[in-house]
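Single chain ahead, written as structure tokens, the form predicted alone.
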Amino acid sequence: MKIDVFFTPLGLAAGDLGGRGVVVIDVLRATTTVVTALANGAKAVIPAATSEEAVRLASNLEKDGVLLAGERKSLKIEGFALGNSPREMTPATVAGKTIVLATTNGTPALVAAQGGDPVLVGAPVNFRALTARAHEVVAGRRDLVIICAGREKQFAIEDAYTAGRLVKGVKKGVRKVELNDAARAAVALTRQFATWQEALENSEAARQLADVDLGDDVAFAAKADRFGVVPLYANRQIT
């Protein structure tokens, strides 16, 4: 078995993922938001690569049952009901709704993950449950690919740190697991920070969010194991 980490989804094609389990990580903030929405009763989340695609996808759904959500430069897209803050995904707002989500980094990474089986969505907020589910994939003698969304097509320390902790957790009790170079680097990175909070707060994304008064999203995302759900992406929707 092999665990491969990709620090961004650039260069990945659907054919690269056939027959392999996949985990998609965008800690700040898309996968944290997806996990929170589904844990709080959302019916499904549909990721869109662009805001234009989100509007098109939402137009094909029942109007009363859909919410458009997303961000550009960290801020809510004009005309959308919600931004990309997990703190917006309250039960009162999202219960029973289908959310069509478009973000700068996370939703393109999710779209790129099509072809994996299963495709799991993870972040610190569901880390224990995610690790257990990903461990089942590897223990079943299947390869695992961990796709980090990154930030503006570049390395993002918060995603890589989460990937490294996931690799360590998944490997426990499983013999003869090969790691690609990025997976080894991600594991090495886990020794640089003592806590989730430290890793996230030292990221460029955290500084950008603080600049637009969204620093509370970083604190929310850094609290591990808030939820026990592991969202599954299949047939263009996350449930």
Ligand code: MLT
Contents of the next structure:
Amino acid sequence: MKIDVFFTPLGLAAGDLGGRGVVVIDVLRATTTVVTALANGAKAVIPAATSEEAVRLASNLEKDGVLLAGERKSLKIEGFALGNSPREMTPATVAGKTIVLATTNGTPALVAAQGGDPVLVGAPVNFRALTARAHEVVAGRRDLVIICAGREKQFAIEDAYTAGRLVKGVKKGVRKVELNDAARAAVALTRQFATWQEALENSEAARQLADVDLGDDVAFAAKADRFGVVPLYANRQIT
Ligand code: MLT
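Having looked at the form predicted alone, could you now put up the form predicted together with this ligand?
Starting with the chain above, the whole complex follows.
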């Protein structure tokens, strides 16, 4: 049985995910935002690969029940109701709503993860619950693929660090787990930082968010185990 990490979705080939459990991670910020929205009562999140696709998907839904959300260069997309900040996903804003979300790296990674079973969505904010759920997959002798969204088609340290901590947690007590090289590198990376906060703050994504006055999102994302939900992506929507 194997645990494979992909540092970006680029290396995924058709058929790589069939019959395997999948976890998608985009700590800054898409999966943190998805987890927060669902924990705060959103009905569903529909990830879109592009902003145009988000508009098209939203137009097929009941107008009152849908919110368009997303970012480009970390800032809200013009004409959309919300950006991609987890701090915007308050119960007052999202309860009962379906959110159609388009982000630069995170939602394309989610779309690319279709085909896994189950496809779980995670971040430090739901880390304990995510680890327990992913552990069940591996303890059931099923392969697990951890897909990091990365950043602009490149490695992102906060996603890789989270993947490493997840690999360590998931394989605990399970015999004969084979790791790919990326999974082993991710585990090694966990020794570089003492805390979630340190790992997230040392990322390029955190610097970009600070540049546009969204540095508080980094502190939000670094507070582990805020939520006990583990969103599941199936049939084109995350619930
Ligand atoms: C993304 O999906 O690219 C991100 O989460 C970027 C961001 O929100 O700043």
